[in-house]
Every structure is written in C-alpha cells, then in structure tokens.
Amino acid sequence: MMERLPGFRDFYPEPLPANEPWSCDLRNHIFAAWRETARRYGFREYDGPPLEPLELYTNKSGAEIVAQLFNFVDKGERAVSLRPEMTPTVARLVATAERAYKKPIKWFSYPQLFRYEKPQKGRLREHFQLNCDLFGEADPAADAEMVALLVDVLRVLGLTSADFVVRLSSRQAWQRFFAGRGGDPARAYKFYQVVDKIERERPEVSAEKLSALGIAMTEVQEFIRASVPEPELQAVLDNLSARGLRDFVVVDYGVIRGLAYYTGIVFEAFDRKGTFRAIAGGGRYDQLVQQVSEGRVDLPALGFGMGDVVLAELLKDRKLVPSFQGKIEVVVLVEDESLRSESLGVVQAVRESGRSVEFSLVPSKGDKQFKRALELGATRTLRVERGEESQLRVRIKDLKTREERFVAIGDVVAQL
C-alpha cells in the first residue's frame, strides 16, 4: 500500500476513517470563519503561485532558509521554491501594481505552504494559512485593525477571552532598549534573535549571548517583566478598548517575532492554557515593499498569518468543532424503473433549483432506497408515480412529520 509522505495530510469528509484526524470538513469550516470575518473587516481576496524564484525568500531571510524549503532547479534552470509563507509574494504583488488600488490596500488569502522540516506537535511540513496584510498605512490604528482582525477570526469560531490572549509588543520598542544600552545597530537582528528565543532557550545560554552583545541578561529579564507599553503600543490598547476588546490583548515584550523584515509592532496569539504553540503572528513590515522593488515603491505595511493544525487542535481541545453531517435535502426514490427518465427529469429540476438532491444510480428495492435516505438525513423523499388516467405525478413525504402529499410533475419544485 502506497503511503503518503511524511509531514503531509489526506482530509477524509466525515466521518473519519479509524486513525485518520484530519477533517476536510473542519477545515472548510475553518475557511468558512476566515473568509466571512475577513469580508466584514474590507479585505480582499488575492492569490499567488504556488512556486516562486527562490531568490524571493533568500533576498529577505538570507541563505540559510534554503535548508527549510522544498527548492529544485527547474527545466528552465530556474532556481525555484515551494512557497514556505505568503507575506514576500504579496509584497511582490503590491510592488507591482500598486498604483491600481486605493490606499490602504486590504488583502487576505489562505494559500498551502511548504516547508521541509521535521515534522513535530503543531508544525507539518505543509499547512494552510490564513494571511492579512494591509499596506499604504503606517498610523498605529492599522495595527490595532490588525489585532482587532485576529481577535474576531477565533470569537467567530467559537473562542473567547478565556481560551487565548494576544501579546502585543514592539520592534521600536527593544531597538530603543538595545540602542540606549550602546548596542551595535548592525547586530540588532542578532539581538533580537536572542529575545525571540530567551522563552525557549536555557538561561545560562541566552545570557551568555546577550554578554557577548553587550547586554545584561538582567536587563533584558526586567525590560520583560515591567512590560510598560510605549506610546505606539498605547495607541493600539486605546483603539482596541473602544471596540470592547482590551481583554483580548497584553503587553508582552517576550514577543519580537524572529522574522527580520519586522519593523515596528509585533504579536502573537497563544492559547491561554499554554498546550499549544503559537495560534497566530504578525506585525510592521515597513520596509519590505521596498526591498522587494528594489527601491522602486515603498510602502508602510503590516499583517499576520494564522495556521490551521493549531487552530485545528485548539478547537478540537476545546470542544468547539460543531458535528458536521452530509446534508442532503431530498432523495428521490426510483421505484418503478420504467419511470427512470422521468424520475431523472425530476432529480435534474430540484437540482437546478439549489437543493442537494440523491437517488439509487441503479435500480434497488425501494425499502433499500428509503433506509438510505434516512441514513442519509434527508428532510424529503420525492417518488415519481402514475395517478388516474396514467397521469405523472410526484409523492412528496416529509420525514419528520411523515406527511405525505401530490404534485404535477412540472410543479415540484415550486411546491418544494
């Protein structure tokens, strides 16, 4: 038996095949509460190449992300690339035509991304995204339109202020720290790189690259623990209050996003009970526009990306993934087989008429046909028959009150 890769995943329509957890019928409910609460915010939908030069995702994170991509070198002699994220191809897509959108420019996608890693809890080697990005804004409101976004992304699926948390915090912020310390302003990124790590990594290790940096791991420790939010960051909490969502938002300078495009604020949402890994990140990406243009259009812009195996997980975690049941409206039942083709017609009218519409392909015993609609939880049988005269008529039997009446045949659907 042929297997599928590793890190990969089948979605089976429910219900699910023994061992196999992933839901093609969570997941388009997932895409569902993306694209509704997306639509609600202004944005709008866009899409890209799944392939794209590898020179895109080099220039931005430098060489050593080719070790995480699915890459190759095409029959063209392109050096090429699985798409790993989606924030570099929109700033292609913006950079190049820019000049045919008003400002802000609102968009979201939820692309398949790939990147070749092991595979672990919370992190596959593909996954789908849903990505947010605003540009043509760089007043604190947009990032507080942002976070206000995410926040109601997870309320429409069910989560609340009790389930997750976003972390608010600022690049501007830890580049005031680092600067007013005499640090080195070409080894801010490694700076930062410590900090986005200093959670996960041993104290004695991170000090001891902080001390090489010239930074006292102290420092670093009390800059986190008193969290006071500079004037960007308040901005954003006083936009977020008027909309009645502070309590979904703190300040959190342990947050500052690996990513070196990252500019001003950044953010993560986690669960608040700490089992799983990020459910979402995001900040200020100001001068990515710019490199990607090569200096040809600059623009302010910011966004976030939000994966669907942690939001899967969390959702099943906290019993919110709704019971999901094939929904066929009616089954038309073909009893008499000399009525097949009319039976057809009907079956073709209803439908055309918007309805999800079954019936037995070959011919069944009718008892068989109605154990099948039943099972499949069907709300109408509809049974083509001959009245007086040979007159074509149609039974049509609620099977929840089990009432049954006649119709012409041409008058099925109207009466449905």
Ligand code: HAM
Second form
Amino acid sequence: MMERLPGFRDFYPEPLPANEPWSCDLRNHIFAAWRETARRYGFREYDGPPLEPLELYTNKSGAEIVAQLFNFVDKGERAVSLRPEMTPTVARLVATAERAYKKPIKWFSYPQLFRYEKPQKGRLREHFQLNCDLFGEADPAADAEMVALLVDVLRVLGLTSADFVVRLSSRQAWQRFFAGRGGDPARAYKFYQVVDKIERERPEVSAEKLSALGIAMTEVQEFIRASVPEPELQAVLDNLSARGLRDFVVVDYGVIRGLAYYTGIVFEAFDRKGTFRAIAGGGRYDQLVQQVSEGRVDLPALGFGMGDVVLAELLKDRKLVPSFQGKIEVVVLVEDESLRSESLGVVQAVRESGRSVEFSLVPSKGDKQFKRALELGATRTLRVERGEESQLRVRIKDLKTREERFVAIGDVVAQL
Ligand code: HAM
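Can you give me the structure for the form predicted together with the named molecule, which would complement the form predicted on its own we have just seen?
Next comes the full complex, and the chain you just saw is listed first.
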C-alpha cells in the first residue's frame, strides 16, 4: 500500500477511522470561525499561487524558514518553492495593486503552507494558516485591531482567557536595548534570533551566543522579567482595555519572533498551560512592501498567522470540538421497484427544495433501507405508493413521532 508522505495529512469525514486524527469536519469548523471573524472585522479575502519564485523567500523570510523550503527547479529552469508562509505573497499583491484599494487595506486568506520541518507535535510539513494583514496604517491602533481580531477568532471557537494568552512584545524595544549596549546594527537580527530561541535553548548556549554579540545574558533575562511596556505597547493595552479584551494579553519581551522582516510590535498566542507550541504569531513589518516592490511602494504593514494544527490540538484538549454528523434530512424508501422512476422524481424534487436526501441506488430490502435511514439520523422517510384508485401518493413518516400521513405525489415538497 502506498503511504502518505511524513508530515502530511489525510482529512477524513467523521466518524474518524482508527488512528486517523485529522477530520475534514473539524477543519471546516475552524475555517468557518476564521472566515466569519475576519468578516466581522471588515477583512476581505484574497489568495495567491501555492508555488512562488524561490527568491521571494530567500530574500525576505529569514534563515529559519529558508532552511525549511520545499524548493526545486521546474521544467522551465526556474528556481521555485512551495509557499512556506503567506506574508511575502500578500506584500507582493499589495505592492502591485495598492492604488486600486482604499486604505487601510484589510485582507485575509487561509492558504495551505509547506515547510520541511521535523514532524512533531504541533509541527507538520503542511498546515493551513489563517493570515490577516493590514496595510497603510502606522498607528498602534492598527496593532490593537489585529490583536483584537486574533483574540476574537479564538473566542468564537469557545476558548477563553483561561485557555490562552497573547504575549505582546516590541522589536523596537529590543532594538533600543541592543543599540543602547553598543550592539552592531548589522548584527541586530542575529541578536533577535538568540532571544527568539532563549526559552527553548540551554542557557549556556544562549549566554555564549550573546556574549559573542557583546551582550550579557543576565541583562537580557532582566529585561524580559521586567517587561516594562514601551509607549507603543501601552497604547495597544489601553485600546484593548477599552474593548474589554485586556485579560487576553500580557507584555512579555520573551517574544521577539524568528522572521527577519518584523520591525515593530510583535506578538504570539499561547495556551495558558504552556503545553502546546504557539497558536499564532505576527507583528508589524513596515519595510516589507518597500523591499518587495524594490522601493516603488512604501506602506506600513502588520498582521498575523494562525495555524490549524496547534489550534485543533488545543480544541480537542479543551473538549471544544462539536460532534459532527452528515446531515441527511430525508430518506426516500424504494420498496416497490416498479415505482423507482417516480421515486427518483421525488428524490430530485426534494433535493431541489434544498433538503439533503438519500436513497438506495440499487434494489434493496425494505427493512434494510429503513435501518439505514435511522443510522443516517434522518428526520423523515418518504415512500411512493399506489393508492386505492392506483393514483400515486407519498407516505411521509416522521421518524421521531413515528406518525405517518399521505400526500399527493405532486404536493410532496409543499407538504414537507
Ligand atoms: P509563523 O510564526 O511562522 O508566522 O507561523 C504562524 C503560525 O503558524 C504558528 O504560530 C503556528 O501555529 C503555525 N505553524 C507554523 N509552522 C507550522 C508547521 N510546520 N506546522 C504546523 N503549524 C505551523 C508566519 O508564518 C508569519 N508569516 C505570520 C504573519 C502574517 N506575520 C505577519 N503576517
């Protein structure tokens, strides 16, 4: 038997087969929450190609993502890559067509992304990622808007401030920290990467890397511990307080983000217990549009990405996954094969009325068909019959009350 590639998923309809954890129903439940919340915040949907020029990432994304690219040379000798993230793509879309849109531009998408990572809990080689991004507003009010959206996406799925928290930080704060201690601006991103890894790395390793950059580990630790909000962060906190969302955020300079393009406020959402990887991450990237457009367009920008993998794990852990059933409303029983044509006419008419209908495609015993109707959770069965004067009628049975009634075959939709 051919197996799927490591780190990739099959999505089954529920009920799930043994050892197959990924449900297409749950995926759609998550997608619906993403789409619906983005709509409430006035975001419009966009998409781009799943395959992009390799260069789009080698220049923009930073070392970690570049090491994880699914890239190859295509038959036209182009160096290409499956998209590992959406941000360079959306920056390109905006740089190309921003003049056609009113500012701020608020767009969302939930692409499938590909990263050649070591498959592990919360990390696969493909995932779906909600991306919400805003272009053309430099004020921290825009940062607050994005954090509020992130919070509301999770709330809509039933998660509360007891389940998750958004850790807010600022690259500028770290940049000032680094510059204030004589750090070489050309090595600032190197420094950010050490800070980014500090929670997962052995302390000796981080301390050594920091001292190579002329920075003391103890000072970094103290800066994180104090996490005194810079003015731009205070503005975001005040804005979120006014919305009643203050409980969902903390200032935490332990977050700095790994990607190269961030320039301002950055944030990551985590479960409160700290058992899962980051649920979402994002921040401000005010220079990316300019870089992607080679200086032609200059627009401040910010946004976040939220993956489906950690989110699904968290929802399962908190028992927030609803039960999913195929919703069949009506089963048409074909017990008299001489009435199959008439029964097909009823099936078609009821489906055209918008209801979901099942019936046995081939001859089958009546009791078997009825049992199947119960298994499907149908609310009604219909059966075409010949009445006393051999006129055609339909027997409608309500499967809850077990009540039966007859209607003329032409009236069946109206009588349902
Ligand atoms: P990121 O932090 O690389 O950011 O990814 C965002 C989220 O996607 C993560 O928090 C995680 O939930 C999910 N994710 C990432 N990699 C994987 C993986 N291999 N398997 C499962 N889930 C994963 C970005 O990608 C930025 N481009 C987000 C952004 C948008 N920043 C501004 N706008």
